[in-house]
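Starting off, we have a lone chain in the form predicted alone, written out as structure tokens.
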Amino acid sequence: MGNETDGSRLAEIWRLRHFWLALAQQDIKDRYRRSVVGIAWSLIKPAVTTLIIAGVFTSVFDVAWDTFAPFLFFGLITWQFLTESILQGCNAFRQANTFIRVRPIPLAIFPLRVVLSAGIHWLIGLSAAIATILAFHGTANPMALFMLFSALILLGITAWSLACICATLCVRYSDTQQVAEISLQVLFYATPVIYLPESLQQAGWLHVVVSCNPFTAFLEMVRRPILQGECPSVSAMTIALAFTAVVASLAWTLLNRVEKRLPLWL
């Protein structure tokens, strides 16, 4: 497809925005009908999960608690809002079938949909925990926090693009979400999530495998800014950068090419 089909698709996208809004808004709703914590469910289990963790942690190996919580907390709610936007990405096209085959919609509209949800439970439990560290330690640099806002847009498009690949691939496959479960079981062992990346760096190889990891740099943007007021090294910026725009690429160009005969596999 040529550049002007390519920008008047996403100017149909940000016109039907009331539309996937008000998908993703329903989905939250649905989500949390009858629960009495509601939303804040989304700050309380990653919460938890924080404390049990740093708490092994800090018990077995020398780390202070002062400095872990905080790393693995930012890790943590990254992790899960990568991890829900590809799993429940890979069926947003069987869940939007109705609307698929009524009408002629970008089909990008419908992965972009779960990644809304999963960001919204991501960006409260940041914003709880970025007023907290800025509570007990004062203003942040304003550069680190203008990078902080680069990686949120990187982390959206990256999630919303595996998102993309995974519904398009799950249509003609249905395996393909346990592809994704255990490669992202596998993921999350080679990147520094619950552990700090300057453990590995005597362990060799593995040090190598998880400093190339993309994944790796977008957790440093996230975390780096917030926790020590620096910029994100070049390199993770790099790397994050490259990756992003090597997904978003391969999204576009695989939606692209099965917009026609997706309802029909359906």
Contents of the next structure:
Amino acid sequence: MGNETDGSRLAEIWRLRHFWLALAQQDIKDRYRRSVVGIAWSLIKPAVTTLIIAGVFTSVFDVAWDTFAPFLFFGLITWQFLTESILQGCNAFRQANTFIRVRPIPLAIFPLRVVLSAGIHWLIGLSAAIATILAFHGTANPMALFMLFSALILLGITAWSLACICATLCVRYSDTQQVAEISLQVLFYATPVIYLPESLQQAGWLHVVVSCNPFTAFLEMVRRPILQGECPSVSAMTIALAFTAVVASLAWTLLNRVEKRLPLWL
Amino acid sequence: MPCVRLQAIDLMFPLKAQRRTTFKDLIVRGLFRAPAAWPETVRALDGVTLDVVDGECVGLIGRNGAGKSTLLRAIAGIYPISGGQRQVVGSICSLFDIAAGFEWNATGWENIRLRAYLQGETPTSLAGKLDRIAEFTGLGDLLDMPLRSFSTGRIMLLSFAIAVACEPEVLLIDEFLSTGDLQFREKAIAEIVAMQRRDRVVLIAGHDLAFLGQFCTRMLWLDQGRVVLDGPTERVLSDYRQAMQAAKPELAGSPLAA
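Can you now output the form predicted in complex with the partner chain? The one shown was the form predicted alone.
What follows is the entire complex, opening with the chain shown before.
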């Protein structure tokens, strides 16, 4: 497997698509087995969180309910997707031990499984929210929707790459998951998920941190096309694209180096 | 033509990785440079040479820890070899451990699909084989039940049926058929013999010498990662039995025997 060129590994991942699609489907089924509302939970949870936070923020701070609640909802579901991909990604290889010992297959398949099942919930939330907004505000800007689509692809690749990196590290260093949890918590406050980025303009260094944070760019790329009907700023697109390229090549290099030996470590 | 060619392969198994390193270990070792009290690796295979051509069924025998499973995994390409050359021509299918490649909460049918897709089957290529798999297992409506309600023997039956249906050119079996009932063993032998006739390659590791002797055309006796003897079934089996008999007094003195 290690002698393969990059292209043939991607081809192998594509050839095995029925396998990882079936795995992701199984994950969704497993999660809502014996549940009454089933997959609707993926809407109920962020909706309730949105109501609570928006309820508090609109009464304490000077923000308008009708702009803040959708802003919050998009932020929360996108953050949820990222967290789930990374934290469950940490266990992707250990959990896949049973498949890895059957035949040599590209390991990136297993973090992909995790990202896909997290992605389904994200997409359900997004579609429901977009449908609601369109119902109130009428037609959408097609160019902006196209930008939204590319944002989803970029964030998907980023999540997949980060999950691959965490899964690999976690096989060697079992503390990876704890480190990832703490880092995500720090990152959560350094990213405008539950606050408006404009509210930080007076905040000095924090403002600098938040505007350099690539996840701020990703959130802008998801929110702006829907909430304002505009294309995201060029700077946000550049940051998001560059960050995706960096983590994707990191993950690729790491897997290239360890993929062959990794089954011996499990 | 399917074949397995191993030229003096070595396999070093890392022990460090088995004992998970924590960040604390890294820092402490980095600061104080404590001498490693743990060997870095163990030599699991030591210069194994093997040439299996189509139509052969090779039995791998040897005591526990002799390297039978490691050799099979190296042939399958799951474990990387550290030295020598490995060449396998033909599609490989493995039956290594009973639970491998299954999801416990999924039904029998879902698991058939999952395992077959893992082997590279597609929904179209699998469609014609589903009935054959179900028939081989004889499980009927039980296939609608989740796998965790299956007995070990039935799970084994299921994985064997899927493996055979995927029509591999090289079939690798590890210590797998030993828990099957008589009827299943007969079915399995019939399938393996049929594969030999179709010029496929089968390698099977096990401890049940009488069972292996029924269909293996050749035997490979391993000890401590090295080949002790490779030859016709009858000869290797009788030498192996003699060696095990000779080793008996040594076992009788074990602390557990008292």
